[in-house]
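Heads up, the chain below is alone and in the form predicted on its own; it's given as structure tokens.
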Amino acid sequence: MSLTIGFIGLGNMGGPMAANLVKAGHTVNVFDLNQSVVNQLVEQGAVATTEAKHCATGVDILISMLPASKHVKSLYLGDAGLIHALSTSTLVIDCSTIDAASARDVGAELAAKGIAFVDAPVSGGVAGATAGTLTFIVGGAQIDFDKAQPVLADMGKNIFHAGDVGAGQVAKICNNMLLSILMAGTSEALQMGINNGLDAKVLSEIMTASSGRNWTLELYNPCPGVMATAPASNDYKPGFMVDLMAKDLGLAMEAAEQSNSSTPMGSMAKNLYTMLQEQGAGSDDFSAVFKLFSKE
């Protein structure tokens, strides 16, 4: 079924996501402060809007994909926020990765106005956004999840209902904390093997077929030259940036503190990614953590 969809935030992830909605046959109104990315989407069939409120007016579904909590709260709850412009017939889907408390705040304020909201952070990176194979982790009421699911399926392959509003954010940061730990551990093990005379590709094959097997070894190897399709073999061009992983780990540490959770491995991973940022590698792919263990 063709819908009218507003899409705000056309960055590295949002742009390809909006393009896939156009390809699926929807009418897609787009808005971003960067006019060049708006123009790119218009060339693919989207409809340009000059203000966020225009993008959000008269749409069945409004999707936002923004950098941080402050941007999401400002967009919806600010003095000129969309809470004052949205119709009660519009479902709001926020795909940004933000803290769960902010997602709940936005959801509660919109609900008080009769506007349905789900948080639906994504996993899969720019490649997944382009290919339409993203994973969406959704928090919200069942009725709103059911309405969102067909649209999310036009942009992704796996759609999970994690629980109430905010649950999508919690599940996302749990996943990314684990991913950062796996990437650091994989890098450490590979470099130890290299230091002891092993070939990194052979060692990767051994561990992939053994109990150390994990996603980073199998699909995203951090050692240059082992996997031609991985960012490590393309000078660590992202991909998923170190800065974004550090941001997500910061959110994870906030959630751990609020829930009195013990996360020593997550804390260590956060320190490693902060160290990478301090070394000027913030715009590298997060697999560049391998550099911290290399002797070169």
The other form holds:
Amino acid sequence: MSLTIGFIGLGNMGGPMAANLVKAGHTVNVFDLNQSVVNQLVEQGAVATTEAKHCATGVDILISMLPASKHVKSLYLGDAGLIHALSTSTLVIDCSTIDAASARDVGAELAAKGIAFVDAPVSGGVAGATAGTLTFIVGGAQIDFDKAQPVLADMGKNIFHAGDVGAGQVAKICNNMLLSILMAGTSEALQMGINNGLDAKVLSEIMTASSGRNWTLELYNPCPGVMATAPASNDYKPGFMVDLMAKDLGLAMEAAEQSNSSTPMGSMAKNLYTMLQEQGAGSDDFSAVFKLFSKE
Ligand code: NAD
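Structure of the form predicted in complex with ligand NAD (previous: the form predicted on its own):
Below is the whole assembly, all chains and molecules, this chain first.
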């Protein structure tokens, strides 16, 4: 079904996501503070708007894809927020990665005005956004998930319903915290093998076929030269940036504190990624954590 959709935040992720909605046949009104990305989307068939509130009115669905919690809260809440412009017939889908508490705050304030909201952070990076193969992890009421699902399917492949509002954010940071731990653990094991005279390729094959097997070993090996297609073999470019992993680990640590959860491995991973940032590797792929162990 062809819908009228508003899309705010047309950066690395939002730009290709909005383009896929245009390709799927929807009318897509777009807004970003950066006019050049708005122009790029217009060339691809979207409709430019000059203010967030114009983008958000008269639409079936409003999607936002912004950098962080403060951007999302200021877009929707406060005196100048979209909360005053949105209609109760519009479903709001925020795809930004933000802390769960902020997602719940925005959801609750919109709900008080009768406006439906789901959080739907993504996994899959810029490549997934461009190819339309993102994973969406959605938090919200069943009825709102059912309405969001077909639109999300125009931008992604796997769409999960994690629970109530905020649950999408929680599931996403649980996954990314585990991923960072696996990447750091795989890196230290590979380097210990190398230091003891093993070939990293052979050791990777052995561990992939053994109980140490994990996603980073199988598909995203952090040791340069082991896997031609992995960012490690291309000077750790492109990929999922260290800065973004550090941001997600910060969110994970906040969630751990708020829920009184013990996360020693996650906090170690957070420290390692902060060290990498301090060493100037913030824009490298997150598998660059290998460099902290490497002797080269
Ligand atoms: P980005 O910085 O490339 O894009 C953000 C866009 O939002 C920019 O174009 C900016 O001008 C715009 N913007 C900011 N405030 C605005 C406002 N008030 N109104 C309108 N536009 C505004 O960021 P990105 O890489 O696209 O990431 C977006 C979100 O997706 C982040 O929360 C990030 O953590 C998450 N994410 C990113 C990736 C990735 O690989 N880049 C992967 C998964 C999730």
